[in-house]
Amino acid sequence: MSASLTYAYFPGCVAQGACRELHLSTHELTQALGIKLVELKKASCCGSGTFKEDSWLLEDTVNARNIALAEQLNLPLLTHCSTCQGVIGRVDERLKEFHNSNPAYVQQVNHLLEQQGCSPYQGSTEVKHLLWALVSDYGLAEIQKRVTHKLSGLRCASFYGCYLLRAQKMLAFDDPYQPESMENLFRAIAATPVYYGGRAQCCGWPLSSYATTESFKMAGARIKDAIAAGADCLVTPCPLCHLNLDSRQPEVEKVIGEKLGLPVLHLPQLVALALGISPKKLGLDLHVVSTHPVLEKLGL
């Protein structure tokens, strides 16, 4: 592990809004690990991957300014919200091949965003997940040396969702159909992975603003697959995600006609509770599912 870690932390809309608890449970786990994040207050929406409809041109300025941002404090970008990952990451992978296959068109970019009074994209920084960064920069043995209420006996089923893992051509932190990065953590703070067939797959977010029952079907079949597999709680590296499985569990439960139940928690937010950081302070009393079996499960 570096001796201090910085990063220039994007946090994105749903983790500020709709589930706030999520942006507060990231701070108190950065805090408690000493990672330093230098939060980019001038950063707008990355699009949810919803601007390249309109213009892959939008998508790229856009988000080469957030990554401008980042650059200006030589640091690379971190995001806990694994869309946000998918569409600024390939956005820089695709600026950074442009650099020498297509100039021109970064060129665009940065007179656009010339034109805006914003710094130009350089290419020199990196967009970062935070379960990457735990994972690599931090280290799994330095997590597990902090660990100071082991979450023994807890199932957790991994939901990796689809844009953090595939999102980009070269993923060099883990395999884009088989990954292992969330499971490695649980086993640092000794919580058990559950291995399910949904958990490398799209939660049906995506499609919710125009196909909503397709998109609670997709989200109850996720869901019924951990359960069927014994899963205490599903974990999630995406506040989106987060929203079709938890927030609206009660309406998937009601397109498909059964019962769910599924308690679903956000990835620092499981990594905090090992650390000892209490439940209230990581907002898991603000969640639609109730944590409450997680909780008593671990005798908290």
The other form holds:
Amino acid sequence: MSASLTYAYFPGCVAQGACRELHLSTHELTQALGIKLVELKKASCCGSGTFKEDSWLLEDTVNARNIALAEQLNLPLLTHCSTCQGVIGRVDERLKEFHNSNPAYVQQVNHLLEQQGCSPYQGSTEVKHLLWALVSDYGLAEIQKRVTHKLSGLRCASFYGCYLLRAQKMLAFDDPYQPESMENLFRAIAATPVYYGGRAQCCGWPLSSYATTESFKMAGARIKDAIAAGADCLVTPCPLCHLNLDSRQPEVEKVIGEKLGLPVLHLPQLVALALGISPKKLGLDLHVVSTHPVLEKLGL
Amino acid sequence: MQVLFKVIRQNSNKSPWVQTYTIDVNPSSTILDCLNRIKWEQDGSLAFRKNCRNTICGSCSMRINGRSALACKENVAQELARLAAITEQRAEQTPGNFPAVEVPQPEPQSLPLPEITVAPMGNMPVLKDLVVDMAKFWGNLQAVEPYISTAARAIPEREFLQTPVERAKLDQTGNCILCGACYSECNAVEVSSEFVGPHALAKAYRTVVDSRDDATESRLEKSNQGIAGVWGCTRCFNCNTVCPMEVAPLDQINRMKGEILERQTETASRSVRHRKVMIDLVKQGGWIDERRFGLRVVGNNFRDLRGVLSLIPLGLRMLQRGKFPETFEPSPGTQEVRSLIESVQLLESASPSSMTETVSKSPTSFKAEPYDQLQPKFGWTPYAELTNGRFAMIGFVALLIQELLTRQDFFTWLGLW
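One more: the block was the form predicted alone; return the form predicted together with its partner chain.
Shown next: the complete complex, the earlier chain at its head.
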């Protein structure tokens, strides 16, 4: 770990809205680890993959602006959302490729940015997920040194989110089908990783506004899969997955006709628990599915 | 080298079982070479499809070490390197200070031989071993009419001419060899019997951009219907990741969505509204105000009462748990983002789409208006919407108070159930 890690923090929409507990827990965790976050106050929504459906230029330009905000600070961009990471990371990857193969396109993006008084995109930084920063920049051994409450006996099932695993082509961090970084992190805080089929698959969130039955069937299949593998909780680095798996779990139960009741934790909440931060500070009471069974198991 | 092949075998409706075969192979052998050797030398009953051996025919797709791929394209050395990288990541990044925790191994007592697991494709019923029934896959392809239409066109005297630029638009989708790998991994196919699948939609887009085709509008309309077409895709990226020919079906689905969005207005359907409202809300607040997103997309600005009602349990649940976003803080960069989006939209409306024919664009139905400039106006205006939204919030809170006081849910209180 370098002496002090500093990142340009991209909060995303959901952590400022329906999942404020993610925002809280990221702050608590990074503070406890001595990681400095400089919030990108002027940033904007990445589009969660839908801007591109309207226009690739729109997705590239809006996110080139987000990246350029981090570049201005000379810091890597950090997000705690798989979708934001995948979308902004892929734009960064595309524009870096285009620097050589299609410089006219990058010029067009920068021309649009400059016309509106925004800093141009340079391709001089990286777009990281909090998970990667913890595993790769901070280091699991360093995290382990700071563990005060081992999560021994807690069986954690990861739920990565598609964008974190498959949105980027060359700069992928994990194998798209057999990722290990979450599981390694679980082991570092003495929790037990639970391997199950759905951990690298979709939660159904993108369909939830208009094809609820299909979306909830998908979420239900993943949760059932994790329960069958013996999980005490799901842990996700994606607030959009959290919305479908936690906030909508009662509706998921109705669609699949089965009771589930599986708590879903945000990644920083889990790690922060191991560092001894109180559940209240981490917003563990702000979940639709009660996190009480997890806390009880941990004796908290 | 010696390799242990674990093959998931199955006889149609019976339960699958794992059969292992050890063979001595050259690391550069393809998985198909190995399966052929197994079949010819050890077990003639092992069933799998094969033909060209050269990544041309698309017959030999199957799940190799957890993801769909062509057996004739992947080879033993690459597969073992991929597995070794995963194992190494697990071993290297796991600190060893804590007492040993359960690390599941494929088989605790497994042989020291390197292993390769082969299974049939997903989302299709197994006929025998690695052979799946692809009838629905082909039926869904047929459903998008994957042929160039000629009905309304005068047949020229000689061949149809295309410029190199027009032809180049077909290159990526034209590479599809219909192997089924994308369909096998598609999460949307998993939950929807209607969704035609990534292979069919990539092919549909190929016909949409083909300069010789004259059924563009009806094709786009077909793909716009319900969740059988492009809106059934859940953007899991599996198709892009596993496609052995780099067709990138998800990218083609996105392009087709773009063509549809150009022609539709916000009121057309909830799926179209989802996309248009996203952009509009970002123009208005930089970030998404989820409350307004719900009311506009699902509730269609209170025009879809069933939609609005469907949000109530979610809203109440979130209020109850203290999760409901009571406030929204627009990004201080909103003005910049709004003008940036508008400049992109202006540029794109001046030179629409990648398609060859010029299509008259539907007029955009709304114009973003910043929060601080809202003026009282009648009709479906941002002002009215904000006011409606505030009334809805009062309604939500009133419901919650009523439920707290009566200890009954709203519908029980009304005596409706």
